[in-house]
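We begin with a single chain expressed as structure tokens, specifically the form predicted on its own.
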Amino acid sequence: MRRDYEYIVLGLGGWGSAAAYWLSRRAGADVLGLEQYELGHVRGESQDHSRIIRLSYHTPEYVELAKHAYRAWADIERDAGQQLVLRTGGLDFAPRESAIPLASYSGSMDAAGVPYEHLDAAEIRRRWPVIKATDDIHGLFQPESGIAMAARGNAAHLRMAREHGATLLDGTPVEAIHPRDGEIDVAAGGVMYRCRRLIIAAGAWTNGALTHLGMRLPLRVTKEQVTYFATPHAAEFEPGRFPVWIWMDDPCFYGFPVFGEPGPKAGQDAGGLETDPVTRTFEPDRAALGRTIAFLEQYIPRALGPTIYTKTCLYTLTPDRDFVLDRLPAHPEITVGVGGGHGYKFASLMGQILSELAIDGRTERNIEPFRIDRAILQLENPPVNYMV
């Protein structure tokens, strides 16, 4: 069995599967991906049918990254011969005085040259009569927003990584990481592997990997959830008739048209309780579900119906909710990526950037805001802001 590789990726979820894919496009069989559970497992952050993808973001830097994300998804779609993004249009809406001002989103899209429409409540009601927008509400509509097909996207990245020559192993938990003499020894699944460059894309298990390197980030892991509803009005929520949407206030809610299940999906953003990724349960949080139902009763009541199911996942939150995307200062041969609970829409691009950092030591994308040594990540108990 081969044990020496140029590149090893730890974690094969959203970002890790993409990193394995983009590495394999350039390095072929010199890529090894390691997953502690089975491939496609549901214990982490990036499974289920759908995640929101959008150009509407709170800073111009994120908007520019989102443009590149669409291009990266288009590349893997062409390579895999499979659709992975469905454009539905996206509505960000909120009271005119809200915890997440829409002005930062419109200003960022203006700066990045992204077209959008500013809608008053009457126009929101006209376009989507199922939304009960009161007169104090306004919104932004961006037509390129839609659904990134999460489980399908992960599977496509993994399948194409293998087709390009990568070796992917599941059921292979990491037991030790030892940088030595310009190389890294990785003990996993009872076997010692060696590589020249290592990518850690371990999501909620990031600190477990960093512990081997004497590091720890101030990350908070929460158990989040979304619920599919068997509305009797499902036809009104079909893609093409209904957009993805985000309620930009505190609490923040979001939802999808019908996709993957016979009803729309909704949930609260960053509303879950802190948990341990190893011992957490998969039981729905009834209080969180109650908050989502109460929101829908007020603003989108026709989306409600019997619960099809509630699906749990994890968020790995940085205190400022910005990504970590950087090489380790003390070990530049090791690169780390953390998505901050909103990273799936960028997954293919993040895989590309992680591969560039590993192979070239640099990327053309602006990742300065995502440095691992930024000030807030040096604090033991940093202030947190998840409202982005």
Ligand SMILES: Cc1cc2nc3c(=O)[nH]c(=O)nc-3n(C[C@H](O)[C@H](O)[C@H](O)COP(=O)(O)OP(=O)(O)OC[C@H]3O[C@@H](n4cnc5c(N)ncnc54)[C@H](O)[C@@H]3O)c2cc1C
Second form
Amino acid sequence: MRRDYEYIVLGLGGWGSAAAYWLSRRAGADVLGLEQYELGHVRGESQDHSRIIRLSYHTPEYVELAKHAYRAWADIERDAGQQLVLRTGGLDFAPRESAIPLASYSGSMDAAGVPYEHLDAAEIRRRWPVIKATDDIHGLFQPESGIAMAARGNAAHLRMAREHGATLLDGTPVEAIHPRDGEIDVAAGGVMYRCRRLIIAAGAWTNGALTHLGMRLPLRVTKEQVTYFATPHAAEFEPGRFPVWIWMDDPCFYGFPVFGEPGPKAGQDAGGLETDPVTRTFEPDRAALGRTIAFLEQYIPRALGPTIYTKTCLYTLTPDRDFVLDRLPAHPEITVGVGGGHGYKFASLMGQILSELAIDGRTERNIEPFRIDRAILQLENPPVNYMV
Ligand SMILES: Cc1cc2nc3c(=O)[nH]c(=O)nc-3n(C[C@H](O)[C@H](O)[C@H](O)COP(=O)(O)OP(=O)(O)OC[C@H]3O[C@@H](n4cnc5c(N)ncnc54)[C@H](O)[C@@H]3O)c2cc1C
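Just the form predicted on its own so far, so send over the form predicted in complex with the named molecule.
Below is the entire complex, every chain and molecule, led by the chain shown above.
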């Protein structure tokens, strides 16, 4: 049994499966991926039919990164021979004075040269009669937005990583990490592995992994949820007729056309209660579901119908909601990635960047905003702002 690898990836969720894939494209059989649960499990952040992918973002840096995210998805789509992104168009809409100003989104897209349309309420109602936009509402429409097919994307990254030679082990929790003399001992599932470079893509368990290195980040793990509704008007919510959407106010809601289940999906962003990834339950939060239903009753009532199911899922929130994507200052041979509750759209790109940091020690992409030593991550109780 082989125990010595050049690269180990800790965690094979959305970002880790992508990291294993991108590493394996360059390093083949020198890649080992370790996952504590079964591959494709539902205890983390990445396993559902759909996640929103969009160029529309609040800073030009994210918009630029999102352009590269589409390219990374296109690469794995070609390699895997499978569609993983579905463009539906995306509507960001809100009252004129909203908690999340649309101006930062339009300004960022202007700066990054991304085309979009600014729509008033009448135009929103004309294009999507199912959206009951009152006259104080306006929106931004970006045609490239759509669905990143999360479960399918994860499976594609894992399958192709194996095809490129990687070894992926499930049911193998990492229990200890010891960097020494330029190498790293990684104890997992009762076996001691060794590598030269380690990528930590542990989502809600990140601090559990960093503890072995004497580190802790001010992360907050919440139990979030999305609900599929069996609307009797499903045809009006098919992709092509209905976009992905985000309500840019506080509370912030978002939703999808019909995809993967026989009805549209909606949920509240960052509306969940704090939890622990190990002791969490899978019980839906009735109050959060009530808030989502009340929003839909007001603005998209024809989306409602009997609940097909509510799916719970974790967010790993940084205080500023920016990612962590960096090599550890004290151990540059170890790289960490954390998605901040909006990272799936970037999963393949993040895997590519993590692999570049591990192999080359650098990346062409601008990851400066995601430094692990940024000031807010040094605070024990930092101020938080999730409305971005
Ligand atoms: C309800 C919901 C809706 C979302 N909507 C969107 C959206 O529309 N668009 C978007 O871009 N993003 C969205 N996100 C966020 C996005 O899904 C996450 O940012 C992304 O999936 C994070 O992936 P990850 O790999 O960091 O975490 P995970 O997928 O949770 O992977 C971490 C993995 O590490 C494993 N692990 C941890 N510790 C160990 C250990 N010690 N040993 C071995 N394995 C270990 C875990 O078991 C897990 O499999 C949403 C998230 C949720 C919950």
